[in-house]
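Just one chain follows, in the form predicted on its own, and it is written as structure tokens.
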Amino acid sequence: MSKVIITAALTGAIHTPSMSEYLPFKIEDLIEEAVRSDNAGAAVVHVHARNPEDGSPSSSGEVFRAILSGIKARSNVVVTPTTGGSYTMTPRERLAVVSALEPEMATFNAGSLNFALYPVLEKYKDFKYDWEKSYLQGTESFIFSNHFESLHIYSQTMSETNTRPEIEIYDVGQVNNVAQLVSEGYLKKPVYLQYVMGILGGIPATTDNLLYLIRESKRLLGDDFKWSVCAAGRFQFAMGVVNVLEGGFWRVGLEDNLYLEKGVLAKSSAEQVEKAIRIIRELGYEPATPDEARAILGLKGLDKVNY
């Protein structure tokens, strides 16, 4: 496939404001980041909500609606809100954005894992906001829970709202979870997978591991799936290049990596989108437009969302 879907993950719930002055968390800044990323060539933007006052992760329906409707007013880009949220949120809080806003696509986390951020405390000592240090410390005892009962509920809710699951795969065993959900009828082929690599507690970001994930997905799911990759930190660009060459898509953005290159902070996710597109064009590929991405992934269209 010569068209590559580039996703920009705008803010996430991993990095905190003290790590980069460019990390967006106010509603208007997230809207602006989405528009910049769209203009740079991204077909999809992935959105987390944050408290506009201090940047702490938020599940506020009001904030999500303001962000998504603000993006829709200015851009045709596909918007994929998170259902991962943060480790302080309940499953019901995490899923509320889908029930209320019925987006075209939303994340679907395919299994439980340790999700640890606490080692970054060795690098960052001074914090702008009181919540940041304790938030990062708290991940030492955090298990990111996505058991089968919750996966069934997530599947049913997304089916009812005609929201496409973007299935997040943090380790190879979670591909088997997807195959089980398909066999039970909770997920329908073709599925859309996103390999999330380099998170402490998940699969390391190596070429061998990425190729293994693709191979296991083909073994368990056949050829009836499409896939993207996102990788933490300095692995973002290397894993993306390998994945595109293997026939997959690519996620960049400040959620996954605060840097444009070694020692240089990215001022916007759009800068990373531009870099990714320069690379794929050198390799003979072109970025998909939002409407091309909708056709490739079978999305319902922006006119059928509830925001």
Given for the second form:
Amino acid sequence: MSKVIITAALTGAIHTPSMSEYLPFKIEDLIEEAVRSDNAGAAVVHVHARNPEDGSPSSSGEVFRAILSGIKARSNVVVTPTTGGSYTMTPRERLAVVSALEPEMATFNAGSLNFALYPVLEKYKDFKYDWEKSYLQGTESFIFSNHFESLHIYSQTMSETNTRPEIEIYDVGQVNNVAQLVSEGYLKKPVYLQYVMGILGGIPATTDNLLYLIRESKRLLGDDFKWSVCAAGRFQFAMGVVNVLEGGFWRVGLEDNLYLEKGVLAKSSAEQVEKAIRIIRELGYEPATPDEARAILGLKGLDKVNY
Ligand code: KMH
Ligand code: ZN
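Since the one above is the form predicted on its own, can you give the form predicted in complex with (5S)-5-amino-3-OXO-hexanoic acid (KMH) too?
Full assembly next; the chain just shown is listed first.
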């Protein structure tokens, strides 16, 4: 039975510090979190940069370099920095990490959508930092822009740096965007997709929708692609199990879900990695090691990065 690639998404740009004391944003905490997730069995860690002072989303090349080189010094895990960044960044600012650090893999958001976080303000009232509330409220008028011109630039840049695009799919039409980019020669098969489910503005996290995404991907792209799923909040574990049973991989981590179980905050992404691996082992699957993930995804190797 093929190995399951488990990804840990450490912090993201969705959750803010006041939502959980365990959400890492300082450089040394992100490095520590990556090592813990590696030790727990993750093959890949997904990294956003945050301002070490106040935890606000950052596109700083220095911060990314400090995080990624700090992880590389202590772990062989595959590191996938974001090109999604946050809505406070321009497309060029979001992409800069790829040209600068030439990572093995980076996210590639395959289309535009509303990306709304403002409803969480019904739950969270008090904030430690003054940027948090306006950041969340600002998503009411946010369109996460990934039009074809930027998709062409992003894919060209990633082929120049031999960085594998981890293609984020938020809704079924974006699978067709990928097919278009393949037909234009901007993306090469076999592609690596990640279905991102349960974002307000994207496809809801249901089993039917996941099976539909897989079926539509096979119809449009053929059978030789690999895929993972990342589902927000309470859907994280249910969608992961379905996806593994369908032959896919699984992303967990505090970027997508702050909880280990109902009402219990996860103390780290590593706790969610451990839980996911307990579950897949009960089902007869084994997690992939970082090097097995490199072989499965055709990554260039940690010795080829620029950090
Ligand atoms: N933020 C997640 C919903 C990215 O960082 O470029 C999807 C993601 C994409 O992680
Ligand atoms: Zn992300």
